[in-house]
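What follows is a single chain, given as structure tokens, in the form predicted alone.
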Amino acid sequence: MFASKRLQKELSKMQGKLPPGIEVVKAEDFSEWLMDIKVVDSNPLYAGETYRLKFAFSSNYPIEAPEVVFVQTTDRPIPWHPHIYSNGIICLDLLDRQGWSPVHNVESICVSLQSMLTSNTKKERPPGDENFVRYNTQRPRDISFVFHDNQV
């Protein structure tokens, strides 16, 4: 109940008032939303690209972080980044149980991901990407990432 009220409030606030490069694609219910983000600066790694994010909300949102992943479509690739796995899972402390705070919301997550992409200079995947993608069976919110690199 609390999650749906909070999400309704967020959606109302976002209607027509999102930062540049962020767009609501689908928000028909309070369990899953799709958002598109673009890097709006001149970072050549992401020029002309648009990326799709899938937000999955539990009934405990915003106490519990949403599950956020990049999803690939025919015209929306998974961005290359040292903290984004090729299956779309994102290694970002903001989305982790310890890093999450209920003051965050869908918009702030999108802005954080835009910033993460904007500051990146390496077109690469995280170390061990292939094995992680092949063998990981955990949901993104249940993965315990070790956050040691805030340089990208």
The other form holds:
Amino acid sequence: MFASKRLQKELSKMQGKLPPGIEVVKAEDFSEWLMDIKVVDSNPLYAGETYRLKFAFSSNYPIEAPEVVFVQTTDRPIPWHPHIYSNGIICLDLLDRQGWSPVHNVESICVSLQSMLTSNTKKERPPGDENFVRYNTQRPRDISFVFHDNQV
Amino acid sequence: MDSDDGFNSSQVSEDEFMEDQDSDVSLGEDSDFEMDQDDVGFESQDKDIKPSKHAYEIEFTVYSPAQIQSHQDKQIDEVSNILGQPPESTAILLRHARWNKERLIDQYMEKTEETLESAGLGESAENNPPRLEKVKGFVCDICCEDDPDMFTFAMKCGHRFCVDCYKQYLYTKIKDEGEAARIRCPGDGCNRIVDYKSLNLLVSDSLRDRYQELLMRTYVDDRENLRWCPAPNCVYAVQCGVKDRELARVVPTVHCDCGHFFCFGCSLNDHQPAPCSLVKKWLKKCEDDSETANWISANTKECPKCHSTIEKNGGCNHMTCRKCRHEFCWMCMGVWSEHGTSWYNCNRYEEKSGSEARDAQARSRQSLERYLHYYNRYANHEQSAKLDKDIYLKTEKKMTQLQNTTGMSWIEVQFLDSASQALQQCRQTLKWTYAFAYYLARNNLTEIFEDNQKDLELAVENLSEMFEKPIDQLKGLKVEMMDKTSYCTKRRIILLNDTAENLKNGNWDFIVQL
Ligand SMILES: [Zn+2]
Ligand SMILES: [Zn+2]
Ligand SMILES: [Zn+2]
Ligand SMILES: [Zn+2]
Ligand SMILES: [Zn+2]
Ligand SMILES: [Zn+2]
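The structure above corresponds to the form predicted alone; please provide the structure of the form predicted together with its partner chain.
In what comes next, the whole complex appears, and the chain from above leads the way.
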């Protein structure tokens, strides 16, 4: 109820106009949306690629942050970034309980992720990626990331 | 029992706690609670350690909820008198200042209005209490509603949201996330704390009760020297002077009145002799390497001689194959008769030297082997502790039956209970000696440590073995069992004293940074 009203409004706003490089792929209900993002500024790491994001909303959205992950398909890779695990899990303070504000929305998250990629120069995964991807069974929101490096 | 010295390591503190309880009302300026702001360093604390204490024991006190409440009230009263503010406002100020009384008083004396203001008690708040407003042309950034009849709310920071959204936000914070004293404004990046008056205006009575309860908990949460007992449903808090920065030099195990032994530094179960940071590293490593290591701790193995499957059903590591009567050690699978002699080295990992470790593959195999050596023993003691307990519970049941039929008194079977407790405690210690040893670099002290470990291990296996004796023989073994129990306890104290002493003096070399 709480979430659906807000998401309805976000959707109609996004159907009007979206910043460049952001596109709604699927938004048929109020529990899960798919978005595509591209890095618009020239950055050789991400040139010519499009990335797919999956948003999962609780009924308490936007009081609670949505769960946002990159998903891999045949033509949508997981972008290289020292804060993005190879399974698509993102370590971004904005999406963490402490960093989240209900003022944020799907569009602003996409914009934040775009700029997080734009400013990155390292073709790297987070330290411990292999083990994390192999053994992590927690949902992204329950993982306590340490945001030791907010410059990236 | 010839040595009851410190088996129940909390004995001293328990007595202190009782005294403390009796004299609760008279807790004066010099009570422990008042010491919390003092920076009691490691050295100065040293002098305070009573000679009766062992090197591995630390000072601590257990407090009940009523005592915590009364300490809290007392602090509020005291600061209330100094500041000349009513107790209600003082409580808000203290919580806002994370119960740092000195800093609050300083701040208040220097910048009274600013201090009141940041806690939501400013003069403007007095004349201009928080209120709900209708605002023309307002759009709520959370729900995107723009109904002109909608009530809205904003704190001083001016981040305005509709009342429904604000309420929903506070409900989530309090009910789902358990926050209280430091709920921030919902605005993006705003650090303004939702003050008590604003909160009162926005939340229901039932939520307010929960909020009060959580506030009460923050008193303990906010203090470095107080910690809730982590046992499920336990309501006690423990006070201890050991600071975070001292954790590389001391392993502060405390004993709650509920019976739970835990580490004051990290709240995990007692992990002496291993320091907190090693425990953390070890647990992480075990988690990461679980796949490779899992099979090791499995409950079944093959007899090294006849290869028939053997299942471990007691805690003892001395195994006798049912089929071929071969006696061997469960941990190293070596022949049992070789254990207990002077060249017994089941606990020590022998580094392979020279050619074998030359290429990278061999090195990585060796590093895995080394890890598995320690992990195997660690996991084994964990498993054995469970099995020891099972077998004890079965024994106890049988003893009760025996009592009914033979008229043996309860007192007479108490020795089993003490033996079982000693076993549990010693296995817990042994378990962590292997994590400790894994990170230990060899120096001239390592040998003493390994000898202590070996001695304790032997003592434990000897005692553990006795539980496997038929019930009708147990009564006759009372004296022997009591001897073995006290011997185990003694070995444990020796080991813990040695490790604690050397840890305190920085004598251990570890292969990782503490
Ligand atoms: Zn709203
Ligand atoms: Zn604000
Ligand atoms: Zn407890
Ligand atoms: Zn600890
Ligand atoms: Zn056999
Ligand atoms: Zn052995």
